[in-house]
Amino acid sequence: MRKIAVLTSGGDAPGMNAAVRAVTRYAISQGIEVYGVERGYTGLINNNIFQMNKRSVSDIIQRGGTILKTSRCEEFNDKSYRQIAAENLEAYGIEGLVVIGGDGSFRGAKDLYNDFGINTIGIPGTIDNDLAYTDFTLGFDTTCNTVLSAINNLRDTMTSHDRVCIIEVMGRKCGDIALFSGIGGGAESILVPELPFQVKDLIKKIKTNQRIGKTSDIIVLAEGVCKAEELKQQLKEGGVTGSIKTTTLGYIQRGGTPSMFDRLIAAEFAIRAVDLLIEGKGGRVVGIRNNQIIDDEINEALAMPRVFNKKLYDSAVLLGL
């Protein structure tokens, strides 16, 4: 393995820069030339490829986002565009590609490997923590801490004014951000897309709290359940009295300085990814399972059904009583 490339694809996640840095510096230490690809698969198609050195990744480990930029590339679903990308890599003599991204990014890596024999290794970079094969994805921990900080601040003012606050967080299909940050923030209620909920039960809980003297409630709502304003209207129609406030955190959850944990697994993921390429292996993804760095065949990883942590959710319900 003489030359490899690295790209970031899909939604940005804190820790992507740390992973790019680790891939670059570790590969160079092994005598491998490293190339960066700007704007993900779009950059592969448009030949936005440049050689990197150790200084190219200086002073980025603490930065959110990605210095390589990112995009969502619908054209990559078309094999003719993937062929252009493969030819661009071959023109540089690049033999391996590290893809940092989520489910859609991994599918692009799988197609490059299956269709053109390019050794691709995936590093899970997505704040949603929605890849079943790995316990944690890059950026998830930082995002949860960002949400936790917001919950802490909002609780102060909600308690001062005896208010109910609905905090809407990201998570269209995966409720892990809501679940983990909600537990950490001591939320009274956590609503996730994996589990149905009855608004009448939530209303009953809030009214019970008010009756026993608890006049403020924090509800953490994953966006895949409904919108915060929609839930607020349902609560009012159900007879919840007093002030109900909504806060939608939005893209603030994507940015920010990556946590120690995200920086650590970024380095470990990157080293395993480069080692796999050195061994001549492709079509694989790296991850963390039971506190151990692992790698799986990409088709198997993408086919794994995601299992929601119902036990953790049940514990959250008990703690929120």
Contents of the next structure:
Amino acid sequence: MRKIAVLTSGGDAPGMNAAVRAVTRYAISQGIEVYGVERGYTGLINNNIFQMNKRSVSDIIQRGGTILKTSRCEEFNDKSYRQIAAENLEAYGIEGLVVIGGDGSFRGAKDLYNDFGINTIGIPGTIDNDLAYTDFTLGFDTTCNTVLSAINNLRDTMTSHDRVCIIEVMGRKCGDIALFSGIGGGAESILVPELPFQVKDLIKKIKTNQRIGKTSDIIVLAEGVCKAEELKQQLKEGGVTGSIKTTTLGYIQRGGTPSMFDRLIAAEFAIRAVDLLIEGKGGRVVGIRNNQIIDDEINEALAMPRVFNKKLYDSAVLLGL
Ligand code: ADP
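Having looked at the form predicted alone, could you now put up the form predicted together with ligand ADP?
Time for the whole complex; same chain goes first.
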């Protein structure tokens, strides 16, 4: 393995830069030439491929986003475009590719490997924590800390006014951001797309909280359940009295300097990814399970069903009472 490339694809996540830096510096230290690809698969098709050195990745470990840029690339679903991408890589003599992204990006990596024999290794970079094969994805911890900081600030003002607050966080299909930051922030209620919820139960809980003298009531709502404003309307119609405030955090959750944990797994994922390429392996993804860095065959990893941590959720409910 003499030359490898690295790209970031799909939604950006804090820690992607730390991973790009680690891939680049570790591979160079092993005598491998490293190429960066701009804007994910779009750059692979358009031949936006450039050689990187150790200084190309200076001063980025602490930055959110991705210096390589990212994109969603419809064409990559089409084999003829993937062929162009493969030919571009071959023209540079690049034998291995590290793809930092979510499940969509992994499907692209899988196709490149299966159709054209390019050794691809996936690093899970997504704030959603929605990949079943790994306990944590890169960016999730930072995002939860950002949400936590918002909950802390909102708690101060809600307590001062005896208010109910609905905080809408990201997570269309996966409620982990709501669950983890809700536990960390001491939320009274956490609503996630994995579990059905009855608005009448929530109303009952809010009224009980008011009766027993709770001075604020924070509801962390994953966007996949419904919009914060819709929930507010339902609570009002259900007879919740007093002021109900809503806050939708939106893209604030995506950016920001990566946490210590995300920087650490960025380094460890990157080192395993490069080691796999050095061993001549491809069609694999790296991750962390039970505090161990692991790698799995990409098809198996993508096929693994996500299991929601119901036990943790049930405990969180008890802590919020
Ligand atoms: P993420 O990687 O964060 O899940 P997307 O789902 O948007 O983000 O996927 C990122 C990119 O991966 C897509 O724009 C496309 O270029 C590529 N991709 C997604 N699904 C496939 C697929 N089934 N086959 C080939 N490429 C895919």
